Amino acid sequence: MSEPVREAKGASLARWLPLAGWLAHYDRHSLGRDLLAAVIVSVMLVPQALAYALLAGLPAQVGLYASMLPLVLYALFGTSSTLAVGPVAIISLMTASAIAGMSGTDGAALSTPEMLAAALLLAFLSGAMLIAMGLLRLGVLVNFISHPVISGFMTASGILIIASQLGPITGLSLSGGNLIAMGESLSSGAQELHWPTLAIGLGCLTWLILARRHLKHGLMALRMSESAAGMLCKTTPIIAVIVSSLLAWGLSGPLEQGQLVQGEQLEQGKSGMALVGAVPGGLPDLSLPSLVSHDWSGLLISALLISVVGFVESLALAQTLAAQRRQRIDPDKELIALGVSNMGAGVSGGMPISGGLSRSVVNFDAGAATPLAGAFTAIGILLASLWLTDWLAWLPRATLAAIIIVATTSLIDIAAIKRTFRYSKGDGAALMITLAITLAQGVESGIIVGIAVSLGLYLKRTSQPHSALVGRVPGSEHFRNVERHEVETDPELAILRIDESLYFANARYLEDTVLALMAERPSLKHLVLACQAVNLIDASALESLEVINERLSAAGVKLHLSEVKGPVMDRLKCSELPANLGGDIYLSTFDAWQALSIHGSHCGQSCARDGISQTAAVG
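Supply, in the form predicted alone, the structure of the chain whose sequence was given, as a single chain.
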C-alpha cells in the first residue's frame, strides 16, 4: 500500500475514531503523565461516584459502574485530552427528577429494581440522542441557549442539590423535587434530627471546607511545592471517607459485622446512622436496557434535557481546558463521544454521565496527555470495586452528603445575577426567571423554561433589528449614526444602516421602519440600505425588499443598496430584485454618497450599475 493511500485511510479512521489520530505518537512520557493523572482522579472519583449515585436515588454501586465502561469509550471517541467524564451533580439531580416522575406498573412508586431499569434506559436514550445530534452536526444548536440562562440553571441546581443533602447530613427524611417541597419536608420532620449523623456530617463538612481554604497554603508553608500541595488537597475527601467509615465500623456491634461477612445488605448501624451498605464487587453485567416498560416513552423529554445540559456543560469545560493547551475541540465529535459513553453506561449498569468540572481540572493539573488517562481511571475504579467494597459498606451517607455539598458550591454564582443585570436587564431577567422556575418547579421545568426564554430573547432581538440613519464623517469615507456624531447629511438622501441579518421574523419590522422614515422626510429622493452587517436575506425578507422598492418607487423615491456581501449578492442575483430595483447597488456606502449626495463629487451614475458585479466579486 502506498504512503498517500495509507495516510488517507488513517485520516478517514481518525475522523470517526479520534484515538487513531494520536495513538501512533503515544510514547512513554505520555504514558507516565496519563497514569499519574489516572491515579489521582481515581482516588477522587470513588467517593464522588458513590455520592452522585445516591443523589440520583440509585444504589451506590451504580456510580462505580458509570465510571468504568463510559470512561473507556470516551477515550476511544473523545477529542479532549483532559475532560474526565462520569457521574456529575447536575445530571444526577436531573436523573432523580426524571425517575421520581415515573410510576410502577401498579401505579405505585418505583421499586429499586424499577428505578435502576429506568436509569439505565435514561442513559441509553440520552446517548442515542447525543449520537444522532452528532451525526446530524447539530453541535451548534447549543449556542441558542444563552449563558445567563445556563448560569441561572446551574445556580438553582446547585442550591437544590445542597438542599437535597440536608436530609442525609442530618438524618432527617427528606422528599420533594423542588425547594418548596424540600423545605416543607424538612420542617415537618425536624424533631427526628439524628445527632450522631449530624456530628459525622458536620465534621466532614468542616474538614472539607477548611481543607479547601487553608490546607494548600499550610502545606506550602511546610515547603511542599505548589503543584504537589494542590494535588494532595484534591484527595481530602478520601480522608473524610476513611475516618468516618472507621467511626461507623467502631460504633457497630458484632451483629452488623457478621451481617456484612454474610453478604447481607447493611444500610444502618446500631447507632441508627445511615450507611451506604453492602456494595456488589466486580464487573457489572452487560445487557441492553428493557424497552417494554409501559411508560418508557415518558423518559424521552428527560433524556433530551439531560443530553442538552450534559453536552453544554461538557463542551464548555472541554473548550476552556483545551484553549490553555492550544488544542481544538470538535463539538460534533464530542456529541458522538458523550453519546457512546452514555450508551455504554446504559448497557453496563450505570447512569447518565457527563464531563465533571472538579475531576477534569484535576486531570488537567495532573498533566493528562491523552484521553487514555480516562481509560486508566476506569481500571482504577474497577480495582476499587473489587477490593474496597467491604469497607465502602461502612461509609456513612452523611459523609457523601458533605462531599456533594462542598463539590456543588462551585456551581452557585450569585454574583453573576448582579453582573448580568448591570450589563443587560433582559439577560438578567432571563437568568432570574430560569433560577426561580428551577427552584420552585424543579430542574426539568427550569431548563425547559430557560431554553424557551433563550429562544424568546433571540427572536425579540432579531425581530426588531437595530438600525440607524448615518451621515458622513467630514473629510473621510466613514459613516456614523447621526444621533451620536457630528456628520454631514443631505435632506434628499437617507442612508439607513441595518445591523442584523434579514429574515422572516424581522421582515415586516424593516418595512415599517422604512415607511416611517419616508413619511417623516417628504423631501426624500434617495434611500440607501447599508448592508455591511447583513449576512442573510431569506425569502420573506426578499419579498419585503420588493414591497419596499415598489412603495418607494410609487412615492418617487429610489431604493439603493450598498456594501452587500458576496454570498448575499449571489442569492439576490437569483431573484428579480436587482433588475427591478429603483436605484443602484453600490460597492461601498461612500460610493453611494458620492453619487447621490449634493455634497459628493457627482461622479455620475455610470459607475453605480457596475456595483452589482463588483459586489459579487469583491464582497
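Residue numbers count along the first chain shown, from 1. Bear in mind that the values here come from a model prediction, so they are computed numbers and not experimental data. Take the two forms, find the largest set of C-alpha atoms that superpose within 1.5 Å, and that set is the rigid core. What changes on going to the form predicted together with another copy of the chain:
- A rigid-body turn of 12° separates the smaller part from the larger between these two forms.
The form predicted alone done, now the form predicted together with another copy of the chain:
What follows is just the one chain, with no partners and no other molecules.
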C-alpha cells in the first residue's frame, strides 16, 4: 500500500522539479554522453559568453557568471534534455538597449557598476516575471506573437547585431541601439580604421566562415569519421581565440604584460588594439540585486519584453529539438525553469539568459542525454574562469566580434521573408513593418509595434467579414454564392451567408451590408442570415442584430436565421432576440428555403406530385 503513495509523492515532486523524474534512471551511459556534450559546449560557450557580455555593454566576466548558476538551475527545473541556456545574442542586444535607456542618479549616462547593477536587476525582474507567468499558466500568451512578427524581429535583430560588431572589428567607434543611431555615431567626428584590429577581425571572420563551409569535408577527406569531424568543427572559434590572443600578447610590450599580471585594467595593447582586458578570476559574489538604489520601475517593460522574447525563442528551439526525439515540452514548466535560471543569473553577477540556438544544436548533436549536461557545462565554465582568465585578457575584441557575426547570420532568414510575402501580403506587411521598426527604432519598439501590427491585421481581416448572397444548387440541398454558381434565387427572399464570427469589430459592418442590401432590393420580403460559419455572436453583435431586425421590420422585411450552431444558439436563448425576431430560426438553410421561397413551396408540391414525400426531400 505504500508504493502508490511513494509514486504519487514522486510524481508531485517531479511536477515542479523534472529532475526528480529522470535522475532515478540515470546510468553510466547517460553520464558519458552528458560529459562529452558538456566538454564540447563549454569550449564553444567560453568565447560566446564573453562576446555576448560585451555586446550587452557589460564587462566580459558577466557572460561567464551568467553561464554558471543559471545552467545548474535549468538542469533542475527544465523539461528539455538538450536546451543549452546562457547569454544569447538577441537577449544581449535587448539588455544593451534597456540599459542604454536608463540614466544614472545625476541624469548622466550610467557608470559601469551602475550598468552592471541594472543588468542584474533586469535578469532578476525578468526571471520573476517568467515564474509568475508559469505559475499563472500563461505559456499560451506567446501565441499572440505571430510567426511573421517573430521572423521579422529575428532578421532585424541579426542585422542590428552584425552592424553593431562592425565597430569592434574595424576599430571604428560605433554605438546605438538602431541603425540610425549607429550611422550617426559613425559619422560624428573623424574616424580612422585601425589596421591591426581589422586584420585580426577579418582574419578570424575568414577562418570561421571557411572552416564552417569546408573544414568538415576536409577532415573527412583525411579519413576522420564524420561525427568526430563535426565535433572538431565546433571548436574552430576556440582556435581563433587562442591564435589571436597569442598574436595580441606577442604584439604588446613587457610593460603591458606586467600591468595585466597585477590585475590592472588594460583594455588596449601597445598596438592600440582593443582587448577583453583583465577578467577577475574565480566565482561571482552571490547577492540580491538592490531594488532601492535604482529606478527599477523603468526596467519593468524591458524586463517583460526580454522575458517574452527569450521564452518564445527558447520554447520554439526546445520543441523543435524535442520533436526529433519524440519528447514533449511543457510550456508552463519551461517558463518556471527559465524564470528560476534568470533569477539565478540576477543573484550571481550574471545577465539575462535564454536558450541559445547554436549551442543547443551542438549539445543535441553531441548526444546530451539529460539536463545534467548543462550542469556539467557550468562546471566547465567555472574551471575556465578559475584558470584561463589571465589568458583571456589578451583576447582581441575583434575576434569576439567575428565570432558573434558568424553565429548571428543564422538569425537572418531571407527565404522566410519571401515565403511569407508569397503567401499573404498582409502577413508580409506585418513582417516588414516589424523588421523596419526594429532596424530604425531598436528592439523594444520593434517587438511592441510588431505585436500591435499583427493584432491589428487580424482585427482588420475580421472586421470586414466576407459574406455572400447564396442561392440553391438546383435539385440539391446545397446553397452556393450567386456570383460564382448557377443557382436558383427568389426576388422576395435573400439568403446571406456570413463567413465570420460576429463581434464588436464587425457588428456595424454587418448592419451596413444588410441595410445596403435592403435598399437595393425593394421587393424583398424575407432575409435569411445563414450562420454556419458564425462561431460567436458577442453582446455588440447581438445589439446589431436587434437593430437590423428592427429596421427590417419597419420596412416590412422579416429577418430569419438558419444553421445557427449549438453554442451560439444556447447564448442567443439568453437574449430577447429570438422573441423579437420578425421571422424564424431554421435548422438548415434548405428548411428556410422550403418555408419561404416560391420555389421551395413549388418544389414541395411538385415533389408531392412526383410521389416523393416532402419529408424525405428535407431529410
